[in-house]
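In structure tokens, one chain follows: the form predicted alone.
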Amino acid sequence: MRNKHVAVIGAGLAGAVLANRLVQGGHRVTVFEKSRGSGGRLAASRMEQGSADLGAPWLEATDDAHYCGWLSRLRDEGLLLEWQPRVCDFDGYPQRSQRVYLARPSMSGLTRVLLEGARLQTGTRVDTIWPEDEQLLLRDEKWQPIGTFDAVVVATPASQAVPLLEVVPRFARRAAAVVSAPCWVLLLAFSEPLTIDADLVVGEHPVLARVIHDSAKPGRNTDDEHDIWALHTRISWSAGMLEQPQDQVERQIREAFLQQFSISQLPVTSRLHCWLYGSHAVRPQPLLWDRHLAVGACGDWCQPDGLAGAWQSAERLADRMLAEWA
């Protein structure tokens, strides 16, 4: 069978993993991303004092041997670094630490590597998938045609996937049933190192879910003159602040952090972002692939375990597509 031209909508981890597998299988892949770059929840943010991970701070090993094998291979190839952060709780008591995996120069660097060989078209919002003459036509939000493809895979968050998957109603219903939860992330850069004796702080706190010393991560191209911390908020608190002005949200997160650790130094710069789809209540779903229309979907809303679930979903879908087209 001839090689296929596949459109992947979304350049986060799931979309990048799927694109990588299809390219390795000899197929042509175009990846559409509405943002300015790849990464999704692996995104990084440039700051005046360097850059830092704005989304997922690392990849964690799981009980899935295949996923852990993939992480180990990327480590052996020099694409990932292992790190074992020093951990304490919000009361200052040391906690058990586990090794995690970091991409460099930021987490989004992993998706850039995976997308090599695929065509990445950023700043493009796909609005509609339409069957036409045994192919699939994509249109943007202005109803302008983007291109025709042999197959299309939606690798966006569930709520964004719903209108795209209307071409396969059962997939759209599955995406619409996913319950997502938000998370605010605030990056703070300080001119002098903070005296917090940990790289990761977790535990019970009314506002903060975890505090990460981004500048402590190995292999990062950060400004050594500044100390950057990433503050992730609790789901319950995050949801209650969605309608609040961003300056008020930032102020409350910043004050919670400064008060918790008795910090008198003020940050020199900051960056706030709300991940509306930071986590999901997921019911594992059988493979989302319609072989007759050649439309599929993958992502962390299809499988549990967050980023590991995104990888598993993309790998499983790639296995099916490549097997059918062999």
Ligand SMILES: Cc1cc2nc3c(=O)[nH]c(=O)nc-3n(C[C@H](O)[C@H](O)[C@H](O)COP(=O)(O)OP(=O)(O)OC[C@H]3O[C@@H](n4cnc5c(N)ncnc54)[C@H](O)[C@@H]3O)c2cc1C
Second form
Amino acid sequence: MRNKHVAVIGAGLAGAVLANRLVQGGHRVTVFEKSRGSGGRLAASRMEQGSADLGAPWLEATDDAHYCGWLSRLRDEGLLLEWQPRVCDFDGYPQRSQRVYLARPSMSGLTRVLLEGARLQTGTRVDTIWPEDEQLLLRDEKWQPIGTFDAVVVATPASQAVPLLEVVPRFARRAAAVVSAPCWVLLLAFSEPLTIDADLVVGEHPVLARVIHDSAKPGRNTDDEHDIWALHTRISWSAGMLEQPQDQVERQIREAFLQQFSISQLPVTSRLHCWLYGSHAVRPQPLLWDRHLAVGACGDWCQPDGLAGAWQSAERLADRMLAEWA
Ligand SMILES: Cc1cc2nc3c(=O)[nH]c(=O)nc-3n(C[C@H](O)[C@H](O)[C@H](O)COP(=O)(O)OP(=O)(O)OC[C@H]3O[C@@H](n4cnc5c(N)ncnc54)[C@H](O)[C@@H]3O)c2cc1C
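Any chance you could show the form predicted together with the named molecule after that form predicted alone?
Below is the entire complex, every chain and molecule, led by the chain shown above.
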């Protein structure tokens, strides 16, 4: 086997899982990430009161036994903690609760562990992949070359994958056909604990999809004096607010929350984020790997089920790449 140098574009769960498998298979991996850190939609936001999950709040078991096995292994290794949030609906009725898995000290911590052994280059937005002399040349958004590689994997959300995958037009067409949906997340920190009798509130609400008590999660390093809540908005509401000024969006989410739970206390800190590609409406894709060009793609737009889909698509692709290079 010849040791390959692989570039992975995107340090979310899919990119991190793929990088981890390739490193364990004896290959050299460089991961390019446009943001300041890894995690993608598992990102956390640092506030004065500690960091809180800004993206997916947890990982949960699905009916995929391999994925569940992976979660259990990470739990046994102490990398994930189990948590059973107390759940109710927006009318206050208790709902069935499912055990979930949390990374430490926030969800992005999982990607940091998976990326150990790979070289992570943050703050670098890859703009093009160009075949050159039997290798693949990457350029950044200023058209500067950032390296040549034996293989490249695009692990970004579908819309951001389209221009990168122009090098394999049939993959670009697949990515372009995927519909994504936005989601606003508002983190609010309060100086006194709120009297909401649940860790997770779900159900019918015109603005809010989920209300999560971030401070109730075990293994967090938030200070004990503050109470942090994460508010996720409904897809339909989120889409209608994309053109609105941020302060107006924030005010509407905050008011919806305070009114819903009759809270008179005002938050001491807030953090608003819009996930333009929060989720994808996905039909399973065939494996996206072009063995002649050595270009592939993975991510939650390739397999259904959010995080489970991101993981599955990365695992399948890693299996194929490692088998081919064995
Ligand atoms: C608010 C919210 C709540 C969610 N809740 C759940 C849940 O409860 N359960 C669940 O299963 N899923 C949930 N999800 C979805 C889940 O987070 C995603 O399915 C999963 O994290 C996707 O992982 P990924 O690696 O495919 O993509 P991402 O996490 O999006 O990673 C892609 C990375 O690529 C980077 N990137 C993009 N373009 C470039 C470029 N040109 N150059 C370099 N880097 C680039 C991005 O910055 C990003 O870090 C939620 C998502 C959000 C936003």
